[in-house]
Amino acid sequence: MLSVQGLQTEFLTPRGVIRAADGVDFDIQEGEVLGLVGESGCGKSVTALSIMYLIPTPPGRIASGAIWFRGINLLAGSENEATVHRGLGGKPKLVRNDSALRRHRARMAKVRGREVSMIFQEPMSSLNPVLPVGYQIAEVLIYQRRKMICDRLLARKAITDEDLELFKEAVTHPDAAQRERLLTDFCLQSALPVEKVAAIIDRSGLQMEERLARIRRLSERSRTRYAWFLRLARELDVLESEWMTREWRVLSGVASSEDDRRRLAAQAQFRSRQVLFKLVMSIPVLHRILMRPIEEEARRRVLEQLKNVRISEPHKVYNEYPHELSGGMQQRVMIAMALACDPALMIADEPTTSLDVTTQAQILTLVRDLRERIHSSILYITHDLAVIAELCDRVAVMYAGKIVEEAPVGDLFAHPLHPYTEGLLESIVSLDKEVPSDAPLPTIAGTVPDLLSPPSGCRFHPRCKYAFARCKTEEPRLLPQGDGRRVACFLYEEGGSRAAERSPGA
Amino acid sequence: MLPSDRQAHEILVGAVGLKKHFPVKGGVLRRTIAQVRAVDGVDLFVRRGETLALVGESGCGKTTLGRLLLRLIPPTSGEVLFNVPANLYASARDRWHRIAQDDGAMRSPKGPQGDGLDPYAITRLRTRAFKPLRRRMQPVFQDPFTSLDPRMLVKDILAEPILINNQMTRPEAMERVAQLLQEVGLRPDHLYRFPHEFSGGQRQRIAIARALAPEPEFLLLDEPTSALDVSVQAQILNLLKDIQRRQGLTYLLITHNLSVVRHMADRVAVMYLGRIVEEAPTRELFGSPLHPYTKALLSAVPVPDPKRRREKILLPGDVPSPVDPPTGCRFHTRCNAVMPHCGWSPRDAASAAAYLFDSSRNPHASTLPALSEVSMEGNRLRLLFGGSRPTEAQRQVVADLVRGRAAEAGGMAFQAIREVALAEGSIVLEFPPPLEPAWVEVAPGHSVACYLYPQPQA
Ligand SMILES: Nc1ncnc2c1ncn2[C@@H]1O[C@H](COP(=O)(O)OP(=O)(O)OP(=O)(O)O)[C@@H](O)[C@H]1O
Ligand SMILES: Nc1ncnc2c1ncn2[C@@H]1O[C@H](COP(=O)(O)OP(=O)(O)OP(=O)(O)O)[C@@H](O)[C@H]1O
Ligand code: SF4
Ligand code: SF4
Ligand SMILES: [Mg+2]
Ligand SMILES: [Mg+2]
């Protein structure tokens, strides 16, 4: 599904080159949750941003590596965007190739944007402060998921007798909870808005006939008009994705002749349809009328998602500005934005740090649900090892720009291999772990290395209590250790003191 | 400086009846259409030298409360007292509640004149008079990314508050800066860097150093470690404890991490929807939580062990809105121990009533005339039946239906109904007036607001 290979991302600062990701390797399978942990500043967010191609250039650039996502290399075609030149006096300087960058960003937005969502670490700096939050999410939906919205609108059909039977039951079922469930079922089947149907059900003084008549009228009113336009918009998006994906396969060097042919066909069809589309949209009145159903559907979906992430009064919050929300609410707005897109791959960078544990439990349920429902893959970055333990299938541990250990979650907690992982697990503050309150908490001695001049050899050696001579000069490689584990530490290589405990390779 | 300042009193910061309502703007003209009751009547005190932890659901008003205590925003009503004797604080609180009960109206931030609180109430000071106090109460916020000015060198970030507050020369101030930096575990060469050149943990240390610079007595720590990894988090917590021990600082710690609370705090206050619902010494709160919300909160703490995924008490139902909080006990819509007298009101029963008494929907209601309207008036739910005046026999049918529904699962709201009466051509279901549970001290220092625990005699 996603395979990151040898990713190197660097920042050019006045004091030198910071290699924030230095040869990062990992895979995520379909439907898998991979946890990424590591000390503050070790390059987790940089890895995530590199996958999204959102590294600020300058000062940053992706120096090398490959990111394979569903058969294409996301980095293919981006090689010439930013190059390092030695300036006068030997200072390296980043030179940006704007047109190449713009082309690649557009390609990313079209292909990747439709399948990958990211929850950013700092909600305040990724939400626009001068726009209401609901409006911002709706914008993203319309821009990136127009196809999904059109599909939903096109799926609406005239109401059947069978639907009406369901509705009758939702009105008269003796059990309140069951009525609620029937209402949801009915709205799903008939694609009618929940609030309006609920209002008809709870309106007193109506006979059943009158209720049915109102539902029929509601269905009539919300029947999809201008289906030709929705189909056109949908087809445009499909063709564009097809064209871009094929083109990208060519860039990635994995294309067959078939790809080339399909790319040209899709491109030609896209161009011809786009003419019509642009013509229609250039007339303001038409634009307004035709876009309205799409906008309304997007709004509905946003409200639904806000409710899912436990925002009370979604209608009020929809119109509020980011600064009017509490820290946790801003974070939940970001989560709602990512979940609304039904992404195939979701990257969550510290999504629940400012949420209380009950709300966090709810969010974790939503994440699990996303995976169950559409089999999404999730890269979950967090400091909270307890969340990792609850949610993830596998864990990758990062230290100073490198992955140092990777293992299934149970094995990692039961038996950490790398000395850094060991230290990390020891310093968990846990409710079950009794620490006398005047004793200091256990920490990993020493400080995070400065990535400007990382330590030689194993980057952990200045802080490692097991370090020996070889660690200072040579760099350990990430080697398999059996049972799907990998670790980068000399203790487990040939001749290391722990090598005997495990049989390498397997 | 406050007149009371020559002495160090037991309570460093105390809040009395504190409220903060934010206007909700709406419509084309963006007029105020409602109020978000972010903090809605909070009494809270922090003793000198202790750490009080404040926990609660996201959006329940913790940050707002912290900002009120530091006078970063003005309260809608209520007072904040600084450095006040314990007995004076207690009597101020009692007096406030007596007055609030007498007229029920929202009061101005200023309490009654001549109540002897003038020397302590920072909410009564003018901005200029408050200025010298500001340095004695410092905040540290969650986000070290946005709370440090990116264009200033670390040395200037730290020197600024010292130069503003003290009559120090520049060299003296720089000496103090170097000392501060050492105190938070950074190296002198870090002085000449910009904030973005540091990792999250280091930035948080700088934020703490800046808060310590003006030598405050009170620190508001609003999620100081939630952006940090476990190892750095442990370092920062050790640092905070160490500073507290050496300098006798007082902390208000807002955090979602209950393990941190347990390690750091002397006392814990639990907040729900703008109110404090439980307060206890830390050990006692974790050992024997009393309020159902506290219990749910403790059960939801994730365990760092993939083999033991613990049973959680999930809170059912929608999160109630702080614009129009539930009546009675604010937690009653989601409480798993809820009782008939917890503050149910007509709005909890309206939707069910629309089914229950409608002859076209509920076969058991077939002897009733067609229901035309269900309306809410105060603590009454009124049922109107078309043009016809309901009879005594029909009232009996309604009363039976109410009894039947009350016996079913989820029918708690109907158990609360006191009376089914004929009135003005309609049938009226009467609920008891919604009273909030009293704040009861169950054990020394352990108080809770919940009807499960004995209420004081009226
Ligand atoms: N725009 C930038 N300019 C210069 N250096 C940067 C920039 N962004 C990141 N870095 C550097 O890259 C390194 C890795 O940063 P990153 O944000 O990925 O850390 P992280 O692992 O996400 O840490 P945290 O857990 O604190 O979020 C840091 O040392 C930081 O100094
Ligand atoms: N400036 C503001 N304008 C309008 N409403 C506000 C403002 N600040 C806060 N609120 C509202 O007040 C309520 C409480 O917010 P507050 O930030 O105090 O919550 P919190 O308990 O700190 O939550 P979190 O744990 O998520 O940070 C929220 O409903 C929020 O929307
Ligand atoms: S390679 Fe050496 S220094 Fe690095 S973690 Fe292993 S033992 Fe420690
Ligand atoms: S008073 Fe206590 S039992 Fe009743 S609803 Fe509130 S928390 Fe639950
Ligand atoms: Mg990060
Ligand atoms: Mg907050």
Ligand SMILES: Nc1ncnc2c1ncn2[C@@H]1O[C@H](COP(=O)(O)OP(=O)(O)OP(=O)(O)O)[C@@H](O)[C@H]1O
Given for the second form:
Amino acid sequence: MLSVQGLQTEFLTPRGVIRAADGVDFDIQEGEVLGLVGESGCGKSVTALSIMYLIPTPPGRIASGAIWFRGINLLAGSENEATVHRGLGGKPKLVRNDSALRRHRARMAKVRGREVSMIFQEPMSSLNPVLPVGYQIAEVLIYQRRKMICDRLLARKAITDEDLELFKEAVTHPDAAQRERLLTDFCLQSALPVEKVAAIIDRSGLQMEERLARIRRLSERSRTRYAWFLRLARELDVLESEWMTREWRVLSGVASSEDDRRRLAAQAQFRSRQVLFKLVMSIPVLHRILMRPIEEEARRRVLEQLKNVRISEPHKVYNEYPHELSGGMQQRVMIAMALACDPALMIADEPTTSLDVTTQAQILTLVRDLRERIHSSILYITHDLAVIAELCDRVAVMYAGKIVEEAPVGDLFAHPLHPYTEGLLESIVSLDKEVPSDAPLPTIAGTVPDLLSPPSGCRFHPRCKYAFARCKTEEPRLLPQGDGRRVACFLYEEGGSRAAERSPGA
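So that was the form predicted in complex with the ligand. Now I'd like the form predicted alone, please.
Excluded here are partners and other molecules; the one chain stands alone.
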């Protein structure tokens, strides 16, 4: 599904160029969970942001590499967006090509959120503090899933007797809180706007039969009044998606002549339909009236998503602001936003770091359950190997901007190959081992190097207890070591001491 090849992401600072991701390579298969683990400052989050194309420019840029996702290279067409030139005094300066940058961001906007989504590390830095959380999730749906929303609205059937029975219960139930829940359920089930249904209920002097008749008329009117606009909005979404998809294929060098011809046709049709759409949307009254059913349908979808992430009162949380929610609830909202469009790949960047232990366990259980429900691939970034063991199928170990080891989770824990992986596993406190109470906790000596001037040769050699002369001068390559394993260490190259230990005849 995803193949990251030779990814290099760098940042221009007053001190020089920092290459935070330096030749990163890994693959993620359909339905697989890959864990990306390493100490802080190793480049894990930069790698994730590069996949999402969220690196701020300036000071950052993706210097080279390829990110293949479902047959297209997400970096195709971005080669000349930002280049490094020497300014006055020989200092490097990042020069942006705004035209190329806008075009590539427009293409990525149709992938980001729809096909690939991300759960960020800190919810309060990602959620807009002045908008209700439900509205923020609905925005994603309205932009990325407009065709799906229009299809559901156009396929809406006439209201049924079962729906009307639920409406009667919502009107007559003695408990106010329960009436509100029943009203929400009725509107979700019948696809009718909450405000108009509530107005019919609150209208004094109306008999039940009159209320039922008004509900039927509202349902019929909602099904037919906006059909032309829904068809126009759906057609725009279909044409734009086809245009962008075929443009990706052309830029990635995998397109046929038919792809190029249909791209140009879809682009021309989209622009002709867009003229009418923009004209209608430019009139505030029409914009408000015509977009209302789409917004209501998006709201219903958001309430379903909030239920899926185990928020008990979704209709209440929908209208709350981020600061009104606890940390765990904020993270659930972030997960609901990431899953709103049922993405094929979800990136989770340490989503439990800022939460207490109990809430961490709940979020991890939720992520595992959602993975089984939607069958999405997941790139899970963490520095906690216990989470890796519980959640992931494979793991990639990252150090100083490079992948140093990749293996199935069971094999990595049973037999770590790279000295850095070995040190990470040794630093885990085990309850099975008896150790003196005054014994110091095991650690890896030293710190992650400064990426402005990384060590020569193997970047781990200043901290490695197995380092020898070659490690200080040559950089090891990430090479296969058995079934499904790769490691970047001279100890495992031909003639290395550990390669001999692992050979069949040893």
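In this text, rigid core is short for the largest set of C-alphas that superpose within 1.5 Å between two forms. Numbering follows the first chain given and starts at 1. In this text the structure is predicted, and so the values were computed from the model without any measurement.
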So, superposing on the core, is the move of R107 at the CA at least 2 angstroms between these two forms? no
With both forms fitted on the core, give yes or no for whether the Cα of G423 moves by 2 angstroms or more between these two forms. no
Is_shifted S117 between these two forms (CA, 2 Å cut-off, rigid core): no
